[in-house]
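Only one chain is shown below, in structure tokens, and it's the form predicted alone.
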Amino acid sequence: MNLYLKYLSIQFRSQLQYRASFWLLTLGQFFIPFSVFAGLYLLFDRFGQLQSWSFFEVALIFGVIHMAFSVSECFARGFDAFSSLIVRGDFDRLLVRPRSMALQVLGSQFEFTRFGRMLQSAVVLAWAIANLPIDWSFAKAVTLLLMIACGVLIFTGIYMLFATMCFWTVQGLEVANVFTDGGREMAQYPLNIYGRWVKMFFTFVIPFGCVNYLPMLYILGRTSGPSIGYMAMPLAGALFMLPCLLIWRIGVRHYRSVGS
């Protein structure tokens, strides 16, 4: 840890060293997703409600996913920016240093101007909370926190995913925004809107919907079963990171340096 946070301050430092543009994008971050929010709150606006879903509970849905994206876009983005790293031979230095190969691609970029969309899903989160009639416990905090953790962790796992591909392609490959960005897009509205195959899909191969719609479910009282088990629903979003971190381990085996 000691070694990421120096990282952190290192990276922090040098991009405050054009603090106009620094400050700029992060005010630029916070204004454009509320263009998305914007449709969302017409789409209500015009309709009243979404298959029983009211546009407070769909804004607390939307805040979540939105937190965690915003989280790890701004500390995950060395795996998202690795392709970089594999077309300029830098990834050859990484090995050669005595640490982990993960804590170094971390570390190698971060992107601090999200900083800007975390306070716009954290606004949009509060509204919603604020105007829920929720009734909050310490479980259900926790929860709601679980989920925002987990669905960094998948968000995580999915750039680390294609991280891994490009030791074999050399280029990242655009196709990683339909599971990132179009992932964000679909989780920011309840799962059960969906047809059959794609909540499947988000809820047994990249579980966005473990980490967003079923747990949101026990927190604005929808459930009629035992509670624990929503509750606990967020961990298959550490669950799913356990395979990416194997793919990515046979990716660095794999790897055979650029050559010179």
The other form holds:
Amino acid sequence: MNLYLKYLSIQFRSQLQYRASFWLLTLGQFFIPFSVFAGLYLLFDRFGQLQSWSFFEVALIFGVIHMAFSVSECFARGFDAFSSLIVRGDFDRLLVRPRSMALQVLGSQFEFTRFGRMLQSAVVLAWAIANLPIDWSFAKAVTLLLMIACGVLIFTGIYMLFATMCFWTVQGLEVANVFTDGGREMAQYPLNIYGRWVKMFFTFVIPFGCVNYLPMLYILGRTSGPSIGYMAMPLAGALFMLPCLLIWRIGVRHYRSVGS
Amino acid sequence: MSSPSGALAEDDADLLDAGSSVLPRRIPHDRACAAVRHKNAELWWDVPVIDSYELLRDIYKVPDAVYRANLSMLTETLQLQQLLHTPVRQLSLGQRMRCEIAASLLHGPRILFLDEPTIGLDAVSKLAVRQFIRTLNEEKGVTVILTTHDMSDIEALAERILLIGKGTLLYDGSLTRLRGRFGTRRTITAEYSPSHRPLDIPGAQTVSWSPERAILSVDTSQTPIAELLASLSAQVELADVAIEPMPVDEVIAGLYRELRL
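Next up, the form predicted in complex with the partner chain in place of the form predicted alone?
Full assembly next; the chain just shown is listed first.
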């Protein structure tokens, strides 16, 4: 953990070397999801509500998933951009060091310009929370944090899966974006508006529904039955991470150098 | 050629087979070896060199006292004082190479792989790097495995040469012995007053010829030098003659030719 922070600090100083570029990118990252969110707002302004979901409820779901996405893009960027590490042959260098591979890959790259995106998501979250008549309790606050944290784990898990593919394909796979960007776009709306197969997929295969939609029902007080089940739901995200880690380790063991 | 420090699987290991008397089959992971290569750098591009060094210290868990001792030794011998607080991207190639080499040695590895360490360096850096490698080997007992195409590196540094071509080991031994195989060959450069008649020296091969200058290659066990000079001066009016042993490049090229590679 200590080493992770040191990686963080050196990368942060590196990116700040190009100050103007850094701030412009951060600003840009603020506005990308902003335009998506503006679209959402206009849609609700015109049609009132989406199945029985009000604007602020959807905004809360939107905020959570975007927050998870931007945090994972910032801090797990090393896995997201892993193919460059393989192509340049830098991965070989990491292999001879007495540290865990996952830690070193995480530390190899951070994308601090995603702060803009985080800020935007935080604003949306705060706005939604301020306008929703939620009966807040300690348990609900914890659930909300757990949702974001486990959402980060799911995105990171997907990055890891596709990073592992690079051991065989060398080049990165754009198809990963179907699951990360695609998953984010799907999960920014309540899951129950989709068809059965979509629901199943995003609950049992890539459990975005578990970190977002289901516990959200509990926070909004729309559940019937024991709330503890809904509260614990985000942990499915942590569970998703386990096979990803395992596959990653198998990949590392099978790795051969690309040569130089 | 790729440096023999990448991750090779067992059946890729022609190179390791060739060098198996040099390297243990599996190099122990922790702190044992380090590699300096051109393409992938150990240093972080945008921050001062010293920041990278401190991060490397943490990665390799180098104890503080060891780190400080190594750093001051490296700073002194590689003359890094001026460079430590400069961002890497502002260094020249030679300066960066010196910093890279130091970065690889902070954790005190016992084996150092160097892949073309002097390629593209200015004369001063080249000599400094060479001098340093020699000191490292002699004083610290570090085994240095050098992959290079620069024959002057070999002449200056190598005790043992492993010549590899098409995945097989062609030669394993000292440079002197290698020279010995071609040791009776001499290269003769002759300058003379303009003459338009091509030289015809029995027992010598003409490497190049111009009306004022010719380079010949001769095997002195077949054709004694005196005989050669006699026939030379009979054909042209000699101005200057230089007789040299074969350069290392040609020794190597000769070896490749001999083995038809």
